[in-house]
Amino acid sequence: MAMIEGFRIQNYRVLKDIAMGRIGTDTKLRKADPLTPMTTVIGKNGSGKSSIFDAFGFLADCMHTDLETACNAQNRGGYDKLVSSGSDQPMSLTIYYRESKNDRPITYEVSIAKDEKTELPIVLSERLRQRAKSESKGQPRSFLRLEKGKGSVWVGDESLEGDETSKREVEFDPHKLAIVSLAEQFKENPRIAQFKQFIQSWYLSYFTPDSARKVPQAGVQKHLNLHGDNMGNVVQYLERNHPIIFKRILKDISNKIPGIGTIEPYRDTVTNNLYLLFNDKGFAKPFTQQQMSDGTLKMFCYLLLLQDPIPPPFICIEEPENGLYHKLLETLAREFREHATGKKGASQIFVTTHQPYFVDALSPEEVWILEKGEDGFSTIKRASDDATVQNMVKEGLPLGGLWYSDYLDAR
């Protein structure tokens, strides 16, 4: 599967300056260790969780539209509310992943700025870069490089900098990802094709137990959707299409939500909507999704969003204690762990919390720690990399009661 071994994010609200994993692009962090399959941040409120959550949302909806757009996306405020206050530096976003794990890495690096004339968002520099398969040390190579609109690319599947021959001078509209229109010729730029498709895969959960109870439109679709308002449409796509791993599935989810016996759709005839059943043990009368408390609707989302035949490559999820029973807060950092690191096809889980119980079923090298600093941006730091906390923890010591009682520090 794909995995982002490491990214950086810098002049983003109140991260200043912050990297998490291996960059081979930055010698600090070239040999710094990859991001684990399931990675979670800790932190206060305030400390700049969300800011990582909504960097990662920014950049897939630079994927769908022009940056003046996706910077007033998701309430973000314009580019003047994105950028580090003070700063006069650009916004800039690194991301280097690899498409399995036999590929070379490839390292994705864009910058940001306002235009000085019309103060809007404009593509400052992007580029995408990795080593050729004859080398095996130094700097990668450009395979597409460009300022303000303007630059090369070299096109195929192995070109890279300088191979003339397949260097091709190129300008786009610099208020746009030059990715985007570049993937859409995917015979030249196979490369970048798959690149883009990588990031639009990304499932960032904007879930709200709200959203799940709407009742939808009876008919099938295939993938959860960001804010799980068609969870019914799902479930009636799994039921379809793949009616034994659908039994199997609701069987799976049942013996985790505790209360609940058995799930099915139902579908009105009259109304042509869609339900779902939810029979509690203890009632002789099913109840709809319109009735579930807020903790079973986002237990359920979950592990259905886990189930999902061809998961996307990269889920991001803030904050998913809220609503949550804390005794299924280890229940769910498991089942995102066995997701992560199980069979093939399976997702990069990146989680954001700030609940130790959640905390309590990680090892330290799954998590991080975010802190506000006294000029106003963000520190991070691995958990492992404390090695104090490395043998608390082998001593049987629970990583979240040690973050609970202020032994995790990203200073």
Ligand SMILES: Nc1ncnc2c1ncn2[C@@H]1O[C@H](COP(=O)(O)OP(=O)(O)OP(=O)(O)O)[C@@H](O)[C@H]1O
Second form
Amino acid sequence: MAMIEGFRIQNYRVLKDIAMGRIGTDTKLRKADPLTPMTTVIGKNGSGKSSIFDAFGFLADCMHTDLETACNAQNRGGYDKLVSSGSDQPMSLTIYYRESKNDRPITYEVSIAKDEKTELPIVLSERLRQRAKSESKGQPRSFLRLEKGKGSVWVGDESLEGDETSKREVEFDPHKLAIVSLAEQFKENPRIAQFKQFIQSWYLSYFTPDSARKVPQAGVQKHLNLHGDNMGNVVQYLERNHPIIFKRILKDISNKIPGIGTIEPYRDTVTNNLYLLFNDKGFAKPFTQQQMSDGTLKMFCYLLLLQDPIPPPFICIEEPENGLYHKLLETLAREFREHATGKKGASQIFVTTHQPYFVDALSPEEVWILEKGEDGFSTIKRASDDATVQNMVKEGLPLGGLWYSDYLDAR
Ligand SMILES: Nc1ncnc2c1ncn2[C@@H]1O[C@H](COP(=O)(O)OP(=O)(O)OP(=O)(O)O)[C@@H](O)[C@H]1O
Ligand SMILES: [Mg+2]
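Given the form predicted on its own above, I would also like to look at the protein as it appears in the form predicted together with the named molecule.
Zooming out: every chain and molecule, the one shown earlier first.
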């Protein structure tokens, strides 16, 4: 499965410069441990958890629109509000990722600044790098290298900077990411197309119980959308195309959500509306999604997402605990871990949380602590880098409990 081994965010809101995991092209982070398939970020209010989530969201939005529109989307408020206050440096994002365990990692780096003349955000530089197949040492070389939209791309599966025959001079509109335009030429740029496809497959949850209560028109849809308002359509798809998996999923889900007997889709033949019927154990008549509680719908949405026969490679969820009873939260944390195995077909899961019960189910390598410093910007550290925390966890103390007792904060 594709895995993000590490990333760095610079000059993005409260995140002046934070890095997580391994980045092979960064001398300081080359030897750091890669991110685990399950990664959780904790931190006080205002420490920057949502900003990390949003940096991923911003990149995902740039896959289908120009930079200015992406800077204004999701209430971001435009470039000036996004760039770290007082900084004269560009916003930058580095992602170090692997398509699969056997593939050599790729580093993607992009810097965005405001054009002084037009006042519009532009791509200052954009670069993709990989080590040659034949080389086991040395710095990876570029296969895309652009400054303000102009530069070179090395086409094909293997070619890299230095190979003149596969080098193409290119020029793009600097108001958009070049990887989006280049990926269209799929045959020439399979690595770029794969990377774009990877980002487009991310699932950044914007779930709200109210959107999940909407009654959609009948019709199958393969994957759950970001708001969760097509639950019924996904259920209909699974029922029709994967009947055996579907039965198992519903049994599984109804076992995990207290009080729920069975769950089934129901199509109103007059209106063609699609309902989900939740059979509550205590009542003869089932309830529809509109009558279900926030927590039940949320749990159902997450479980459905995890049970997708082709799950998203990267799932990002902010504060999944909101609206969930603490016992259910432990179930959910365990469920996330079971799916974030790092194996083929599994998902990498990135979660932000305030909830110690959730953190209890995790190991120190999986937990990162964000902290806002005196200068107003945040730093991040991995719980496993603290020897005291490591020892206490080895002795059997749960990580969430340690956090609750202030052992994870800077001392
Ligand atoms: N352009 C900017 N430059 C610097 N800091 C910024 C900028 N924009 C917002 N901030 C700061 O970022 C912080 C908000 O960060 P964020 O929303 O990511 O926190 P959070 O950890 O998600 O908090 P919560 O737990 O309350 O959801 C605030 O302290 C805010 O002042
Ligand atoms: Mg937040």
